[in-house]
Structure formats: C-alpha cells, structure tokens
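One chain is shown next in structure tokens, namely the form predicted on its own.
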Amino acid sequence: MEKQENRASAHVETKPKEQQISLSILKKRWLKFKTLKRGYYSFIILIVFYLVSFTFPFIFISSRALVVHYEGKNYFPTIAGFYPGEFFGEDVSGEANYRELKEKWKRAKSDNWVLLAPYEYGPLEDITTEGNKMFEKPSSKHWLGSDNTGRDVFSRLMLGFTISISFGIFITTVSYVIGVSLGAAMGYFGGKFDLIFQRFIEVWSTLPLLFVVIIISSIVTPNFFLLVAILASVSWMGMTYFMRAEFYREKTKDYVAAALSMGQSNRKIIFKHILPNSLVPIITYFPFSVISGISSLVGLDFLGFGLPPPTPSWGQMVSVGLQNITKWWMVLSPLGALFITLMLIVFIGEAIREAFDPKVFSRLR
C-alpha cells in the first residue's frame, strides 16, 4: 500500500512539470531549427548584416563627410545631404569633394576639419569627381578597384546587396498577398469561383514576362517598385496553387465542420481557423522566393532592362565586368556577392524545410 501510495504521490508531482515544459509546435519547430547550425548561422548572418546595411550611406561608405566644422559651426553631409563647395570656400561649382577639403585644411593647420567615413568612395561618383580613375586594381584605396568610369566597386556591391536583397523580400511580399488572399479563397469556396479563376490563371500564365518588361522600359523609366510591380503580376500564381491544396485539404477536416455547426462566418473561419494550419507551405517556401525575385532582378539588370544606371545593381556590374573581362575585379566581385547571398539564403531554407517537416512531431514516429 505504502508503494501504490509513494507511486501516485510521485506521479501527481511530476505531472505539473510535465505541462511546465511541454512546447507549442511553433516553439519546437523554432528549436529545431536552431539546432540546424549552419541555417541558423546563416540566418542570424544575412539579417545582421541586411539591417546594418541601411546605415552603409550615412556611417560607414559615403564620399560625403559624417560631420564638417567649418568657422565655428557643424555641418552633417550625410545626412543634410549636397553642400556646394563654394558653401565651405571652395573654388567649385559642384558639390564639396571633402577628401580633398580634408587634406586642404590640414595642410593649412585651419581651425576647420572634416571626419569622413570608414570608407571614403561612394558608389556614384565616377570619374568626374578629381582622383578617381577607369579601372583601378584593387588597393588600399579602392578595395575591389574601380570600374569602366571610375566607380569604386566595394561601395557599389554593398549598396547593391540592400537593393537586391529588398527587392527579393519586397517581390516576395506581394506575391505572398495576392497568392494566400486567391489561393484560400479558391481552396475554401470552390465550385465555379474556383473554376474561373483556374482557367483565369492558366490564360495569365502565358503572358510574356520579358516581352512586357521591355514595352514598359521602353516607355517608362523602370525604378524599383514598377519593377516589383510587373514582377510581382506573374510571380504570384505559385503560391495560388500551394494555398489552393491547403484549403481544399483542411476544410474537410473536422474542426472546420464543428465552426460551421457553431454558426462562425466563413471570414473567421478562414482567418482564424484554416489560415494558421495552413502556414508551412507559406514559410518554407518564402526563401526560395526570396532567391527567385534577386536572380529576376539581376538577370534583367543584366540584359539591360532593370533599374537605370548609375543605380548600384549587381545585375549591371557583372554586364560591365563580362565586357572587360580581362578586369579579374569587375566580374568576380559581384559574381562572388551574389554566390554567397544566395548561398546563405538556400541554406535558410534548407534548415526551415527541416524544421517544419512534419514527420519530425509527428505522433505516428
């Protein structure tokens, strides 16, 4: 009797401590990836230095100065942006060159003083700004070289990376509303809805990307978000399908059956109910869409149709480089760029594809 007692005793301990540690799916599937090394390195990584990469232009590369003390006041070029060089006595038209107002001032021992940034080479000025010269190797002044107008390389790669990398996350985005909202609502209504919308995208599917890309270029400059936008017109209809599945899936299920019993909208339903069981295919799939918006960028950069020059891309950097191909430099440095992103990315959604396969909490193991 004293053990039966000592046993139940013991049991009602420990179940307390059972439910303490027992994990939502989301949190064991967040756990799991973690213990994914190099996808969870390459995580932390590539978001560590995306963030840190919007204060490239006002910290660490820009030709502009971080701060000016000119006759007893501060000035912040970076930030306030272009100060002609006559503002701080200089005999030019154009904006100040603070590399040479540096050397200026110090040579004159002046009251005046300039602090630059880590890296004084910005990634627009070309061979009209004084110094800079056509295909310069790498050195201690210009990293990665120069390229075909006297354009530092470094610069133009770091900016080109916060470009591709938005645009990929941007394009994605998009995609992401307009396939989940179409998708669900195809998998949950069906019937003739569903219907139309099928023969609907099968006739979309067939639009000629690159073709409409080039009458639009033709008549617009492209910038940035027109680009998202014609990308983003086609790239959708992939997740349609994935949602599509889903939806047909889960709400044959009976906890779908039990929210129609209880009179729930079919608002909530989708919302509250099918959406949140329905989120693997959408976060698996999202770096590898990701991966598919940078190459579309950089492919039609690199056929010349993408964002207008002088825009850093790494699309036009890599057409520069494969025209001077003698110019190790030029074309390594953006191939280089892009590699490793895109490695970094594939190894992110490697690791989350293992992370939320189901068979691992399976209870069926």
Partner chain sequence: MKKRYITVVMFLMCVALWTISGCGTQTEQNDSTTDQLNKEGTESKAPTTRSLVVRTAETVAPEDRETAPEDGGYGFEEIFEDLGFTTYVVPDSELIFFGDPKAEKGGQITRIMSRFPATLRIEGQHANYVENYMFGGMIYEGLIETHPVTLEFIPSLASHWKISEDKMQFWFRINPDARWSDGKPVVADDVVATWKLHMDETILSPSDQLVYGKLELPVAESKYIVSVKCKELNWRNFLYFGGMYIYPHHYLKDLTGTDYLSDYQFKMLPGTGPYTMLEKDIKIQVSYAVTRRLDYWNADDPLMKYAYNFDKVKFVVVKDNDMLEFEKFKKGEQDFFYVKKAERWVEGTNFEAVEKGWVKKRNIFTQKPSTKYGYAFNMRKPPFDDKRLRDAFSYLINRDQMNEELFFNLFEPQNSLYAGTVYENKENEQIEFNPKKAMELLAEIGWKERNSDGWLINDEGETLRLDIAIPKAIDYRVTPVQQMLREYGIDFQIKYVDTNARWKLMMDRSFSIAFEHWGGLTFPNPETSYHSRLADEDNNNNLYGFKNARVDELCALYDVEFNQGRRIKIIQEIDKIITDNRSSFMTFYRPTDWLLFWDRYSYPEYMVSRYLNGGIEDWSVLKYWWFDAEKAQKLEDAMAKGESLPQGELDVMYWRNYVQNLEQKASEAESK
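Cool, the form predicted on its own is there; where's the form predicted together with its partner chain?
Only a single chain is listed, so you will not see partners or other molecules.
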C-alpha cells in the first residue's frame, strides 16, 4: 500500500520544472510527508497533544477548581492562582481545598458551587493533603495510581510530558544552531580552520558532563534552562560532522563556484546557497536528537542530577518505579509514556527521512 503511494508521490515529484526554488522543494517534501500516513499521523498527534498539554494545568489536570461561584461572584483559580481557604470561608491555613469545598457546599445545598478540573488531582499534592495515600493502585480516582509519597502518577506523567518534549526540542534547537553553523564553517573553509576545530571538538567531547553538573548544582539550583544549556554544550558536536561533510561536498559544486565568481560574500554563500541544499541531515536527524535529549534528561533525573524536586519528571518517576518494582503501575506508566512518545517521534523521523530522500524507492521487480 505504502509502496503505491510512494510511486504516486514520485510522479508528483518528477513533474514540476527544475527552476523551482527551494521553498517549493520543501513544499513537495511536505506533500510527500503527508502521504506517509504513519509518520504524518504521529506528527499530528504529537504536535496537537504537545500544544494542548500546555493548557492542561488550566483546564484539565489541577487540584484547583476551574470555576468557583461564591456569593454571587465567579472565580477562576486555575488561571488566577492562589486563593486562601479563608477567602471562601474555609477553615484551612493555606490554599483552599476545592474538593472539600465542593463537598461542603453540596452537603449544605448552598448557592455557591465549584466546578473542579476534569482530573482533580494535581502533580504536587501528596500524602500531606487529606485523603491521599501512597502506592494506591490505578482506579477511577487515580487513573494510574499514586507514587511513593501519594502523588498522582497520571497528572505527573502528563505534566512531565510537556517538560520532556520541551526539553528535547530546546536542546536540539540550541545544539543545532551551534552545530550547524560551526559544521558549515568547517566544511566551507576547510584547511587549518577545519583542522583546529576538529581537534577542539575531539577535546570538548571528553568533557565530563556529570562533573560539570555537580559543580554547577553545588553553586546554584539547576533549572530547566540551565540544564538545557549544559546538555546542549555537549550535544552539538554530532551535527557538525554531518554539516561538515555536506559542505565539503556542496562547495565543490558548480553553483557555489558561480556564486563565488559573482562576488557573493562567504556568509551569503553559506546561508543562502549551500545551507538550503544541506538541510537533509538537519531535518532528518531532528526527531532523533529530540529523542536523545529526552533520554538524557531522563538519565540525569534518574541519577539525581536533573530537575529539582518536586518537578514532575519522567526520570524521577522511572527511578522511583524501579525502586518499588513490585508496584507495577509505577514502573509501567513512565516507561509506557516514554515508549509511546519516543515511538511517535521515531515514526515522524522515519517519515521525514523518507520524504527528504531524493531517490524514489523503485525496485524494478
């Protein structure tokens, strides 16, 4: 089935004329990508879910209520934030407990009402909130059970998803910016410049990452962007190899010579002329880099060098799960989520690779 679609797209590709510029090449590739159903749907699912996941704390998963109707006025705690319990006439010292509030008003048949979030357990509330127990099995209350301090696994998983994907994307973007420009320069200029930076990369790749994290976290509390910066500082090197090779090859081609003879500046040649022709490795490897970004965060969190608690992170969940391996929901949930996410990204990556492959699959038998 897929084969025929490939053929079909091949026809599409061969038709337009040669003078079409790069943008339309991208368009063509996008069209081809769309025909690769597995990757395309994975892409749609992932992107939609990722974008929607930013709204989860406000509309879906929160221990705060969506709407509180109190003495004739409406309040929106998930958006507005902290309301002390006293504010709604509740006898608690801290934030209002909306679940209790709801019960209370329901029992009293008062005019006040609470609209809770569809999933009413937040990622941070633990045994210190009345009613939460540690190691609860999955149920209609806690879809994926609770963890070793009574926190809801499902809500942590969901919010951890946003963090994981964002981390992967950020780190990949940052390291690509560095890797692509340096790799391009190395390939384009060659010679001593290339030789020196090759050595530099060899040296830099021995950087003991854990030590860097230990040193930095002894001074400041590591946060999301700090970790992105640290990890990106070592992960940009892979891309340089590809770009260097691409540029080495491309710069010998006629169009570069033509551009040079027309007196174009180096910068222009690199970014305007060669780069668009060398996008293939960048885009093909992007999903896989996102995966390795996610995995490295999981690894760091697992070892205890990652995001500070109580951030819902998958690595932390995997490590707690493996410590309590008999509580199957704590093991399977983060591993399952990791698996599904990475799988989707892999499918996307596969499809991109295929869409960008200039050669049409054409077995002649």
